[in-house]
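Single chain ahead, by itself, as structure tokens, in the form predicted alone.
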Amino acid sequence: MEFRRLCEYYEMLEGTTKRLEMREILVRLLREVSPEEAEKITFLSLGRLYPPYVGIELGMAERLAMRSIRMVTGASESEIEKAMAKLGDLGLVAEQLLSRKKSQTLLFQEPLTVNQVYATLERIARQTGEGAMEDKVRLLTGLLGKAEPKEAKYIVRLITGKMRLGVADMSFIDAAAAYLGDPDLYKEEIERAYNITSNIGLVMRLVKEGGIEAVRSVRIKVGVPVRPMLAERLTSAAEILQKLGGRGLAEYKYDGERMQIHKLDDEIVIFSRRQENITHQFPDVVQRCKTNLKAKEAIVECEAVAVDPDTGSMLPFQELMHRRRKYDIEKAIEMYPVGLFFFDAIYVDGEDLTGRPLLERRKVLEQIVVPDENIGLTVAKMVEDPEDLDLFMRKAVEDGCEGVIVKDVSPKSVYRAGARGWLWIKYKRSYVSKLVDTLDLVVIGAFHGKGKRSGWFGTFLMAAYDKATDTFKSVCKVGTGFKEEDLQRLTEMVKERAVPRKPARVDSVMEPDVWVEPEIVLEIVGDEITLSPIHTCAYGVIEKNSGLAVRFPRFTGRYRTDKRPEDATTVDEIVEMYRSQLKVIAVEEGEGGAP
């Protein structure tokens, strides 16, 4: 295929909101192309080369981008900059300046393919050491030179992180379903073939070369993460209880990191809940996996906790976060060492066992794991009575957890990769009549600040996530919590991913001062979930011209880079808590039950 092709198909994705337009824009793409252009168009269309956990990243910084531009079309410094401050985007600076340069030559020159492109994006990702930065300038100035403006406004979209159609993985999920001719018959088995690989344009490349058989042919690998299971919320032992038929495991929720250990003979891969590979980041959990998981085979997860070294006592999961660094490893690791609590076995010497039952992945994962002072099972207890909940909860809290995961024990409790459901139900704290558990929410807009915040946002438009729908729906604007060096950080990221509308994705009728790309999690606390008609969280459920939002929202302080925006917190919990609200203020004020 013709990358210029490819970038009509950009454009049109650019001229919809509507997502089932964008589905059909989607299909019409597939049919032009190649099983191999399917993968490499699926990861270009996402702005990226690869499935996160291979660890190349595509971006390059708009100053080394602007140089390149600078050396094709010979416009000064001056005047692209005077360019990017009229336009606000690099790419369209590109695409305008190409523009004025090229009519004549573009009539002799070979059409890029897709191909092409990908492959030179490629090497730029993978330049490393001493002149690497120069031999990417070298690299994009080659390609911009053969490109046409409209590719050239893609191409610098690309490279520098901005390309943004408002379409995401779901997106191609969808719309492989529907180019195999039926989207509810199809879309389940292509969403798990997803979920078991993590690799988006690999599905997309099978759904090409040999339609649904293909994709039911995918197995669970060592070596290549799975997508995390989640789980739902509910705000009563009785209610859990209830939802879970009467009985269920309770397990510590522990305030760590999830680590996916992948274990193949001596060889440990540590993959975080993004899928992304931090193996190199606790090298100490390698030599502990290696010794303590007998199996020769396996991928098994578990919750790495922060631990005091003097103490022995658990650290808040902010403390873990100082493992996340390149250099000086071998320090963090002598002040911040690790207790790991595993909790599943996904596959274990050759078998998987996401179709078995809870217990019995559990007893895999009791024969494989040999326990000591730092590696051990998550605490766990069977309950039956929610009083007898209630007391484990407490104890979590006072052991230093968040609270507990109830999981369903019963022949339906297989592990759904990627799937937010019943089966595992968190159970944090009671929430009275105020909410004070936490929410994971996703920046989706920001204000300008005022006063002494003049220069930074100071309000940021936040989201919960409809899975239903595959957007973001607002819920609040937050502007308390932050101290400076949270607003002069959030001012970059917002930056960096600042668009110039509505992204197709989001759902919002409050207008924002800039809109963003729903990436960034941040994780928020507030009064109470209040009826709202503004907002768009679970608009019509609860009334009909009302939706929920938070009230009296702050910033905890606590940044959730560990959590992909579809990992934030769903509309349908924060469905959930509004209601356990008012069962709360049903019983407090006499009425004896729910509303």
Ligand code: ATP
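Numbering follows the first chain given and starts at 1. Just so you know, these numbers come straight off a predicted model, no measurement behind them. Each form is matched to the other, and the largest set of C-alpha atoms that superpose within 1.5 Å is called the rigid core. What changes on going to the form predicted together with adenosine-5'-triphosphate:
- For V575, a C-alpha deviation of 2 angstroms or more is recorded between the two forms after rigid-core alignment.
- Annotation for Y118: C-alpha shift under 2 angstroms between the two forms, rigid core superposed.
- Comparing the forms between the two forms on their rigid core, the Cα displacement of D284 stays under 2 Å.
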Second form
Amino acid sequence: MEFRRLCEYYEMLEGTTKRLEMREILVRLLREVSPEEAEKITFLSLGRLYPPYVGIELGMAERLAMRSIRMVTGASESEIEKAMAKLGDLGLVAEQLLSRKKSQTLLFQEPLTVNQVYATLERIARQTGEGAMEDKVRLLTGLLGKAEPKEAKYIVRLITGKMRLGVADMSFIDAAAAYLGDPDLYKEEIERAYNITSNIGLVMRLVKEGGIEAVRSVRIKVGVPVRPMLAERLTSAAEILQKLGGRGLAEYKYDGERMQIHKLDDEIVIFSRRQENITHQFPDVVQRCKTNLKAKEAIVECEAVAVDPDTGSMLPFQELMHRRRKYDIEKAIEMYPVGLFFFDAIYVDGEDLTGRPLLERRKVLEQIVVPDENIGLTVAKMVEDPEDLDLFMRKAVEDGCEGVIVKDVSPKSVYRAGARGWLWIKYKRSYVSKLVDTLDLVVIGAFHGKGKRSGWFGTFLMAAYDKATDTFKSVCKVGTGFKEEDLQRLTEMVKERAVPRKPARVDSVMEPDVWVEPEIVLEIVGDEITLSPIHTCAYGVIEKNSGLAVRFPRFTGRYRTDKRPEDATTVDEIVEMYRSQLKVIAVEEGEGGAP
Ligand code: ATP
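Next up, the form predicted together with adenosine-5'-triphosphate in place of the form predicted alone?
So here's everything in the complex, that chain up top.
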């Protein structure tokens, strides 16, 4: 296909916003192309060259593309900048400047083909390392030199990552179904092929090559990411259980990063939730999967969670972001180790498990995941009773999770790749807004540090002051936010105040390594106040069998030596904070709320 013909289609697509018309345009386009071209034009239309998991991206800096435009059109830098200021689109700038030039010098040359344009763009995208910029500019200049103004417009948009035709992967699935003769009949099967290959270009090629039969023949393959199954949400335990027919497997919903891990012999590849290859960020995970996944071939899913190396407790999602860096990965591994919690098995040793019910898949997981300190299956519990589910959810939040995902366990509980559906229902507590205020809490106990914190106390049991009973009630354990000098200083302070038994005014069921006289006041921030069955602060005030806790507490660096322990944040204040959070939720959810 000539590239200018493809550009005509692009102009047609840009000329409408009606989905049906767009589908019709794509169907006509599909009729005109060969299977290989179908793959390429699909990716080009989406502004890419490959599916995301291949990791080769277009996206040249506009500044560089401008250099090519200058060389081809002879326009000056200021002319280009002026045109850019007026048109706001470098594609249009290239089109305009080129049409001025080409009208003067009529060229008789072979028209560009889709294959040629694709091949050059690919070469440009693959240039890396020293001299890459110069090579990119040279290649683009060569391509633009052969392009008509309209073609130049789309080439420049493609290369700078600004295609934006208003079509997405789903538009091509719809168009392919219509192309095959029945949008409703074939759509589901085409979508399935897409969901298990994450490769829309491949699916379009198959549609052209062998019709629906070729689409049906697609199989899950190790090394090719499967689009993830996703959850619906509900906000009450009773509704969730009703929706699931009275019973479900409640699993902790970890606050980390989803990983789809592919294993083929000794090779491990990790894909993100968006099917990007993120293997290089996690050499430690690769290593652990090599040793702890007992299968020759596997596709399994887990949530990776940042773990505090000293306390072993889970850290908020943001901490994982440190692993995004390109350099010093080794240091990041040490400072931000991850725990892996496996929750699904998609494919193991030649068998596609997606059609098997959840509990069978979980059994396979149990067989192949060898648990150790930082690796295992998600904490899970079969629930039939809403109260039980609520308790489990509170425990999950207490343990640093976002809430739970309750999963269908009936025979129809298959793994539905790429679908958000009612087979998984999430139940979160994080509708609650973040805590705005800091709290001043009293150290009532300390835990020995591990790893590089050994020899010091690394985590502290903190309490709020209860005026009514003149006691200090436990409200959280904090091990985050301390610098080395803090730990040194606090270790000394704790040693001076350590006592062999729980001090009389301390009310705590949690037992620290060392009890501490309630004297040291520290300023703490947290994400929210949550219900907790293990802390004694306001126990039974909001709910029977439950106290209140600070979620994700961190030391701010401030020692409140200006405060006596009795001046610390009180239990009543924490109850108030919890209640005002609920009002925030009510207002946010539009149910009105007390001012
Ligand atoms: P969220 O912001 O809640 O993570 P999401 O759109 O990414 O939303 P959902 O379908 O709502 O995804 O929730 C499922 C996500 O929760 C998964 O993608 C995974 O990252 C995470 N997760 C944590 N624990 C589990 C678990 N036990 N089972 C399945 N997914 C889990």
